[in-house]
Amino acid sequence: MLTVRAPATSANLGSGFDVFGAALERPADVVRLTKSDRTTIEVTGAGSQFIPEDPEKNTVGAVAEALDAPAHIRIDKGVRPASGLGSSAASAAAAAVGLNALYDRGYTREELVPIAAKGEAVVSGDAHDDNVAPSIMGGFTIATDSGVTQIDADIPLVACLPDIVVSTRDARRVVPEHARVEQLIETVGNAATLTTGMHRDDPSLVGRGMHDTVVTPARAKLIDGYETVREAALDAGATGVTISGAGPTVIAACEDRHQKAIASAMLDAFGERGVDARAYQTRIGRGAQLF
């Protein structure tokens, strides 16, 4: 038996719709699997009642089949589904890396990606790669066509999850098929300041590049309160604050010293619209982990 522990991830970032993508410290998802000749799923913890066992349904089931690669499969969820932080990623991403090695089947970590992403397919409906990337090789991620740039960065970030649920089928419905050209101008120098912030695990040009005007205010009006909590967030100390992945949970970049000031003020921003949420005081970490 193997047991894989694979985080919770923030995809987009603002600029980088359908690129970026970060691996977080926490929450996770903790998977543990056992060789079998046939997969069977069982799933317990956060939102588990609303994820399908078959495993044609199921996101690893997805990876188990692609991988030839059979197994009595735990899911543990740590990270709600229709989060926005990349919940069946997080099955994904450790169901990939743990049958890669339970089967000794030799792929490398960037090689998993596409194959991970097969099983985000089974719930979003496309093989994306922003969140199982980060999932699977940990810090902040560029996933093209052309494969995946990985950097190793320490950035602090509140992730505030509130108790709204948006799907990512919902979301992508609301995403505008055109753009101006100013707006993409603005797009690029937003992304390359975020992309360098990284590289020099600098919080305030990591906040500067979440800025977006083109997908975000669309799936704004998905997130009851956004605005409030974004404001409330930028007062608290936050350099930059954009929603996580398709929402509703929102993200912050930060310094460290703001961090607890910063999960405070979106929760009583939430709170003030009588809505629940929960607050993770977090950072860009590792991917996925072997036991």
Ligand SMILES: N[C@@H](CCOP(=O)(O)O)C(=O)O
Second form
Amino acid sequence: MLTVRAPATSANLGSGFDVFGAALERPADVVRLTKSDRTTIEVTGAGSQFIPEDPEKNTVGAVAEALDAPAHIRIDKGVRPASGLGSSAASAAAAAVGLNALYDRGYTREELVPIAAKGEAVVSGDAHDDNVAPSIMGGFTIATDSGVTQIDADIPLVACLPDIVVSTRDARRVVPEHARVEQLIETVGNAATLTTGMHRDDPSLVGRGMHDTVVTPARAKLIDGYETVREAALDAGATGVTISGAGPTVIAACEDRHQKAIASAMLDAFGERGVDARAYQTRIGRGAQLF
Ligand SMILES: Nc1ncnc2c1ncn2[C@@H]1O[C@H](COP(=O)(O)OP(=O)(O)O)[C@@H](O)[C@H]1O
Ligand SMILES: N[C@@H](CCOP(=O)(O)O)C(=O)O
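For comparison with the form predicted alone, would you give the structure of this protein in the form predicted together with the named molecule?
Next comes the full complex, and the chain you just saw is listed first.
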């Protein structure tokens, strides 16, 4: 039997829609794998009642199929589904890393990214790599059709998850089909600023580079209280705030000394709207670990 811990991730980071992703130090899924004649799945933990155990409907089933590696897969969810924290991707990443080792398939971590993304296609209708890449490789990742670029960054973050459900599939439907050339120019500038900030471990550049006027405003409407929570986090010292993945988690970049105050400001702001939430004081962390 093999055990894998695969982290939650925050995709997009504002200016990097479907491209940027960051592994979070916590929360994480823990997945146990045992070789078997056919794939069977058991799910416990956060939101497990909403996660199918049918291999055709669970992200790990598609990964086992792609690797031709049937197994009994026990998933202990640390990452609630439909959170914007790469919940479905964390399980897929864990299955890819674990089954590759269990069956000695010999793929590199980068080669496992498109394999794990097949699991994402099962739930979101699209094989986007921006969650599975950081969950497998750790750090900050830039996932494009030509491959994944990875940077080991260290940036403090607050990920505030409200008691609202936003499915990635639904949130992809509100993404605008067109953007103006001015928005393209602004996005390139912000994405380059954010990437430089990751390279320098500079929360101020990362926060500034999170700004996005294309996808985020359309999705903010799906998150009750988004603007209030964003302003509260900025007032408490956040260097930048945006939607994590497809939402509803709101993510803030910051310096260590402001992290606690930002977490409570975000919780209070959701609370004032009558929305329960939990805040993870976290940071960019490592990729899936095998035990
Ligand atoms: N192993 C899994 N972990 C989490 N969700 C899963 C898994 N397999 C299938 N799902 C389904 O995926 C959907 C959640 O995925 P998604 O909306 O992408 O959430 P998140 O934003 O947290 O990644 C839910 O409908 C859930 O039932
Ligand atoms: N790029 C995707 C990322 C979805 O992330 P999730 O954590 O919400 O699954 C998107 O924005 O649709």
